[in-house]
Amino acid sequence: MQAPGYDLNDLLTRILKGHPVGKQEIIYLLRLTDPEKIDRVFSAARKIRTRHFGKKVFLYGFLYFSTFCRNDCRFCQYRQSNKTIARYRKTPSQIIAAAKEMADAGVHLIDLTMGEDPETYNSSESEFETFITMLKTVQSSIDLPIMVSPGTLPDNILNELAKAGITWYALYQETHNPTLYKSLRQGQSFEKRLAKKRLAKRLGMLVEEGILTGVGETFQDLADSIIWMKNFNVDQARVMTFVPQKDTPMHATRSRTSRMELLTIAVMRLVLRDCLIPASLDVNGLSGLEARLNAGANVVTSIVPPQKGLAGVANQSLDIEESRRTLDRILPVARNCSLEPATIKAYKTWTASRQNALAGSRDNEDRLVC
């Protein structure tokens, strides 16, 4: 169905102002082609960043610590079914020491990202038991928030993380088509990952939600997933291009520009406004962070120490052991935008203020049930 046309310099104004964005009006602005109209787009994200954030940037470090999965998923690199990738397994002292490397450099959380690895999902809760130990003591190590994103965890074990005082939990739906997703995660229930989320955020903690572009989705399928992300009060939205993985299944699948991902983070930030929203560096490397800052974003993510044997996501070894995803190398290209790195305590309070909300919010769900 063709999106109606509307008046870009009216419907700005009216977002800059506080309207609402409807369906039919994501669609239109992610239809958008002109490179002058995006351009205004862009702008118009950047003043509700500013005015949400200032001139303000968050810095995550990554660190990637198991790439087994026991998954299929049809679109990753680290598939079960892949037999031609080479894997790894950090240890727990591999990864506090890494973490306590990136602490100092002076990010802002740790995000520690595994595969569904088996020899923790396909055995006996001890192996759960030596994630959590290693996760309390990365927390105790470098006194940072925390984000993990270890998979569809076991409820009581998302529990003990919400106890532990993890943070952030980051599980990505990739697209709210089921159709869609059904077909880029094979054999994986939709609505389960949907209710890990749900989960997490009656625990207390905070999610982040993400998205691929250039995976067979249209736009409406772009649009119901920002408004899914709104209506569910998502605290971080990623959008990220899609790179086609040798020895996947979907290998053949054209290349796209980072075009829409770039709109996308755009129409993010009209329409979620003070959620976070990143800048990837595992997509286009160092190269692409200026546009994504000037889309809207205001995190960088995927900020990957060298000589650690770490991978990144969609590009495994873009730019690591060049010592491109460095602070050193992110900075000047931040501060190019006009932007500055927030200080710890800056991101400490947003969180908790994050988090206190959130609780506020399930007080009053209790009270109108009792």
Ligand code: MD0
Second form
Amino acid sequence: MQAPGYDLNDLLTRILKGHPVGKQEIIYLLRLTDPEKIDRVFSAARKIRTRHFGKKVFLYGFLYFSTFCRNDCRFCQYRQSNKTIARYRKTPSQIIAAAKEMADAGVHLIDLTMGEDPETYNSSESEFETFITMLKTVQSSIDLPIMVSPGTLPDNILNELAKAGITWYALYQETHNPTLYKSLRQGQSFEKRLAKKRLAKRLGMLVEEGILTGVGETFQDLADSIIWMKNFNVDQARVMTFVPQKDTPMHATRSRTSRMELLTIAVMRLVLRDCLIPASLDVNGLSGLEARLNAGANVVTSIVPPQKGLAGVANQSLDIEESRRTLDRILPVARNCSLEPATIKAYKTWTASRQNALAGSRDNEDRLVC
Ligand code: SAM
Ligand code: MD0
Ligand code: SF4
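Complement to the form predicted alone: the form predicted together with the ligand:
Complete assembly follows, chain above in first position.
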């Protein structure tokens, strides 16, 4: 179906005044192709970012500590059927050393990510205890908020993480179209993945949602995802361009520029407003950072220290050993976009007030139910 036409200036003026953005309007914005019009969308997105975050940008250190995985996502190089890739599992002391190094360099958060490592997922519950002990040790050695991206943890383990004070749970749906999801995350339940996010939120954790572009989604699918994120009230909303991986079922998929990712970042900013939105270094490395920040992102993610044998996700090695995913290289780019790193205190204040608001709305819901 053809989306209705709108007057772009009128639409952006209404959005800047705080009017909610409807699905057809989202689709209209996502379909824009005229570079001059797209620039106007980016400019409106930056205005909304400035309203909520001023000139401050947040910086996330990324630590992919085990690249073993029991799953078979068709888009991912770490899928278990890929026997050609070199994998690693970092020891707790290696993880702590890398986390400390990034904390000392000045990041605001450490994102601890793993595949659904069979050593943790397919054995007894005590293996999750090893994972939790590692998290607690990192927590006590760095005094920064922690994000975990460990896949679909059992409910009781998620509960333990919340009790331990882990701030963020990241679990990306990739798409909110159940049919497309089924073809991407083969053999994994769409509903179960959503339910984990609901549980994390009920437990008081902040939740990051994420989608991919270039995997066969329609404009309608992208709009549905953005609306899903709005209704869920996600705390951080990510979009990344799919990077085709050799030796995977999607290796021959046409590789895309980041145009759709950039426009989606901007539209997310217009719709989700005070949500955190990452500019990931994982897709196009340092050279893709400026465009993502200028589209309205306010967090730089996938900052990885060199010489530790650590990998990225969408790109296994891009810019890591060349020390191009470090603060020394990132901050000049951010400053070029008129952005300055926030203080650690400002980041902690943001996460704490978001968690307090979440607790407040939960109390209200409980009262309504009673
Ligand atoms: N194993 C955990 C999971 O899947 O939830 C944690 C890893 S998760 C942070 C990896 C994310 O990177 C995926 O959810 C997907 O959004 C993204 N990703 C994976 N392969 C990609 C690719 N080839 N191109 C772009 N993004 C990719
Ligand atoms: C990133 N490579 O920030 C990481 C990853 C996982 N929470 C994040 C996709 O781009
Ligand atoms: Fe495993 Fe995560 Fe990759 Fe899927 S996206 S194959 S769950 S590491």
